[in-house]
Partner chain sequence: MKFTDVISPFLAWSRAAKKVDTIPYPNQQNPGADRYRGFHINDTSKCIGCGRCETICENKAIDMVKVEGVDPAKGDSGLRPVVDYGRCCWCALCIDVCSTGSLAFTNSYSWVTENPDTCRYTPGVDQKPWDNQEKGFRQNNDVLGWAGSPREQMEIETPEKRIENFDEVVKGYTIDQAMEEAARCIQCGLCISACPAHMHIPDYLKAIAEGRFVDAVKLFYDNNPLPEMCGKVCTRQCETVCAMGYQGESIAIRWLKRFACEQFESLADVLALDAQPGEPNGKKVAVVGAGPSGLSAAYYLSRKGYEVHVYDRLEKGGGVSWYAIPEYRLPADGISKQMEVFEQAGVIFNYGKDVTKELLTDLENRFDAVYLAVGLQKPSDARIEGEDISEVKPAFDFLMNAPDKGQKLTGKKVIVIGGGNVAMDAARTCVRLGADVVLSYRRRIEDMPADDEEIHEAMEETIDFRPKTIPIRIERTESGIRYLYHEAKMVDNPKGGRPLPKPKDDVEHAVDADILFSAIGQTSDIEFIPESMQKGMKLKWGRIIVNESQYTGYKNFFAGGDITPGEGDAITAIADGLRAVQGIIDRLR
Amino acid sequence: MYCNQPPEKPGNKKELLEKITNMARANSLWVTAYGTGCGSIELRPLGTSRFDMERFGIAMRPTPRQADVLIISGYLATKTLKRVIRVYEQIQDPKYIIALGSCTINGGMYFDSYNTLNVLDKYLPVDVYVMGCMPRPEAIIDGFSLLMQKIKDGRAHGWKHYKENLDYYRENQKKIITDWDLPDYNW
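Single chain structure for the sequence just listed, the form predicted on its own:
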């Protein structure tokens, strides 16, 4: 121990480990996407050399079990909500959701349809909203940057909120999904 260092406090090691873990999580985001309609058209350019999402540590993954970020893009109909919930619950903790585009966030131009969900937060916890119809790749990268900062700061707790308030989410989900055959708890 160097003579000019203050003595360690008992909580410092745990806090330091958590900061390092959050830094690693934030700089290595593995993404799976659930796109409906035109919702995911702007995700493709992110992988090209012009935008190069991998330089930020963002990589697409084919299955939810390999991912920790779920991008939901396009409008969500009552039929697709069950599939989105199943995909979200297959992702390992900690997990994050990015809502991409106007249709996902508030129903977009389908806001008054009987079959479109207008408030995604009632059914799943959203960590970052990216506005637009459709958001440009630059806006999506900004959304990822915001998510990375939230993770580094320890403020991206949507997955914990989901577990702690599962009854609230399940109640709202079952109001929409009439043929409920999902297990009530997947963990």
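Quick caveat, the model's predicted, so the values are computed rather than measured. Positions refer to the first chain, counted from 1. C-alpha atoms forming the largest set that superposes within 1.5 Å between two forms make up the rigid core. What changes on going to the form predicted together with the partner chain:
- Relative to the superposed core, T48 undergoes a Cα shift of 2 Å or more between the two forms.
Switching from the form predicted on its own: structure of the form predicted together with the partner chain?
If you are looking for partners or other molecules, they are not here, because only the chain is given.
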């Protein structure tokens, strides 16, 4: 039913309304509470009193259905990738991915590991990369600022790209996840 239909192509919205909406989107980024890697240790100071990301309207949501942002906090093991794809596809549009750390860019420390993937954007569309291992909370805030800027400018189109190039992403994903047992579309 809802999870077996091909995704609908995003249409154009009215300019002004879209602008206001983008402002709202930028100032209300809800993050899926999924610590995929070691970077999530720096999300705790970020979420708590010391750096307090709620100042920017960023909040943790326990369920992907209600979130806008997925933070890939560092390396992804192949076993996690499967869950992350599931989580990402459960997030409702528009949705964004922030990737933390070297591991997401080119493998980082684990470039030669048999169980972690090296180039994240082959499998999921990434909007913002934050350099560091681990990035400090301040750097993550800067990452969010860049994402906000992108949303306000209407450039944060990773999710559209994912839908339009679903076949490409699926092919790459299935190359790694040999026992693919997810539905073909699950949003």
